[in-house]
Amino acid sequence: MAQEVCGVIAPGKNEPVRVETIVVPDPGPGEAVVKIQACGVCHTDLHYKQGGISDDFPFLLGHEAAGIVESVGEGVTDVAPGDFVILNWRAVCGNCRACLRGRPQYCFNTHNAKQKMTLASTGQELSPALGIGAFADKTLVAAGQCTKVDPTVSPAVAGLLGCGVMAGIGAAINTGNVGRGDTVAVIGCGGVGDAAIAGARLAGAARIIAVDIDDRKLEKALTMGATHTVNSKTSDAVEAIRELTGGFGADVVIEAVGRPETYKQAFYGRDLAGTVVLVGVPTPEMKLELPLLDVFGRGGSLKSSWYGDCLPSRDFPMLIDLHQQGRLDLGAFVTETVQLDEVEKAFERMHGGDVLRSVVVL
């Protein structure tokens, strides 16, 4: 039987979020019911409210999470209800070329639910964040999008591993291939880029160099294991990295803003043959002009991140094994804990710079 649940809407291109009640409908095959603990505010979300993503409005935001599995649907072996899952949004079909060919962190046909969630009160459609909309009591997605994980832990921390927190780490390891000894930069120390500093870490990088705006965030990179940090509000960011790493540049650079002036920096900032990792999110109306002259007389790789080149079912356990090690300290994230309806405030403390991680518990 279809349920009603309370969820954060967002109705329209920059209007407030709103919490509402919405419908949930029983678990039809391939799918899953899963009852939310946790969900972090993502800079995604605030991309969907400002229409940064698409124009589908309403949206039902959310999709950081972790929760239980309530119930599934006809054909499910993989999930079962009881299980303590991490949702990600990109279930993999295993039939593309990619995944035929034994890479399946590329998959071109990943999937969500067939079944829509719907507005209580005029039964109109909801586009689920990422086809996951976790800021609600529960929410319906495929059961590829649910990935089982040791239930110790906690999911306020658990969940940030669905998005921002994976994407960071495996840009660092998975995209820019990170080794013992390698120089790092990372300019953008968000959520993403703090990520991206641990992933370093954990590693093995020699120096990681942090790079923002904000003397805040430069300190609680410092935090999550970076060398050294650069104020590129204050100080050319491109000489700094070269002054760090003895006029060379970084072996590899991440990118963990989004933008045509930041993504230059990270292509001038990196070795003769370095890497340069785009994990930011770019808007549509952005961008990039560079001579083609610079980029032949380089080598090395210029990589786009896809959620970290991650792959749900091996890095969510492996993860979640390390923070339970005292290795990866995944709470460090977390700024604040906050309810359903003060998911508009933590948006603008995010916009703000306030907080590393607003967590939704439920």
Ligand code: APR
Given for the second form:
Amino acid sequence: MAQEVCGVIAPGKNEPVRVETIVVPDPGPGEAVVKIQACGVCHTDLHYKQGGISDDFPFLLGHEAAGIVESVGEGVTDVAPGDFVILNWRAVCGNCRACLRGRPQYCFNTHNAKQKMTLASTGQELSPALGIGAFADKTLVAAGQCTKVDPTVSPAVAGLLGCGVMAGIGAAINTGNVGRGDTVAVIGCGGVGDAAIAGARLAGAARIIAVDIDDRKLEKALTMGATHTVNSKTSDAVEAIRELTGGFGADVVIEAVGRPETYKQAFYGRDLAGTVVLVGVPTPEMKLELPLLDVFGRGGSLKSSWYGDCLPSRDFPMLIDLHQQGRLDLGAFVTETVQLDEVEKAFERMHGGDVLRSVVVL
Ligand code: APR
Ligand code: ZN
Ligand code: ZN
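Switch from the form predicted on its own to the form predicted together with adenosine-5-diphosphoribose (APR) and print that structure.
Up next: the whole complex, starting with the chain shown before.
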């Protein structure tokens, strides 16, 4: 029997979001219905509301979530009712050219639930944010979007691994391949940048330089594992990174803003043969201009990190275990918990730079 539950809807471009009754169908083949316990508020949800991602309104927002599997459809064997899971937006297909070559973390054919959730009032089909839609009591996803983890972890903490925090940690440990003794600089210390700092610490980086234009963010970055801070509003980021790395630049520079000027800082703040990781997401009008000779002459690699190049089945349980052992403080990313009807307020606070993550707890 399809169920009616509450969910946060973005009804139209820039219209305030609101709680509405939605219809969640029973899971079909390969699908699961998950009872959501917590879901973080991410910039991407705000971008959906602003019409910056697509025009497929109404959206069912929310995608950094954890909860309990309530029911599964035909053929689902990896998860079962009662399992505690983190939702992901990389349900790998197993058959695309990336998967077939043993690189499922790049899967080019990820999937979501086939059936649609709808608005109870009008019957309109909903577009779930990143194929998840978890600012809701329950949501319908593809079973592959559910990753089982240690159920003793707090749901508010676990859910954050589903998107921004995984993107940052993965930018350091997967894409940047940060290793013991490396010097690392992270430009932009919001949720994603701070997670990159935590990831670099976890990987054994010797020196972690946090760069931001906001002193509040730099203070916080120190608590996440940064060993040095640079305010790039009052000093030159590239010079400061070089000064802190024996005059050479960092082995790995992670750009967690997504702007041409900060990308250039990353490019020139890196040692010869070093690595730049772009995890900040640019907008369509942004252009990058660099002397091609510098691209050649400085060597190394220039990489982008999609979702931290994570493989949920490999990375989520491992990072939750490290958190449970006290080796990775995921709790530090939860600034506040809020109710389902407070998402609009959480967007405002996010915009003001006051929070790393507000988490809706259901
Ligand atoms: N130089 C340095 N830091 C900057 C600059 C700049 N020119 N402009 C902004 N920042 C800092 C902000 O002060 C803030 O601390 O970047 C940080 C951005 O943090 P958030 O807005 O919290 O964003 P976050 O969730 O961390 O995401 C960062 O990664 O996944 C992408 O879409 C996401 O592009 C976004 C980026
Ligand atoms: Zn695939
Ligand atoms: Zn997100």
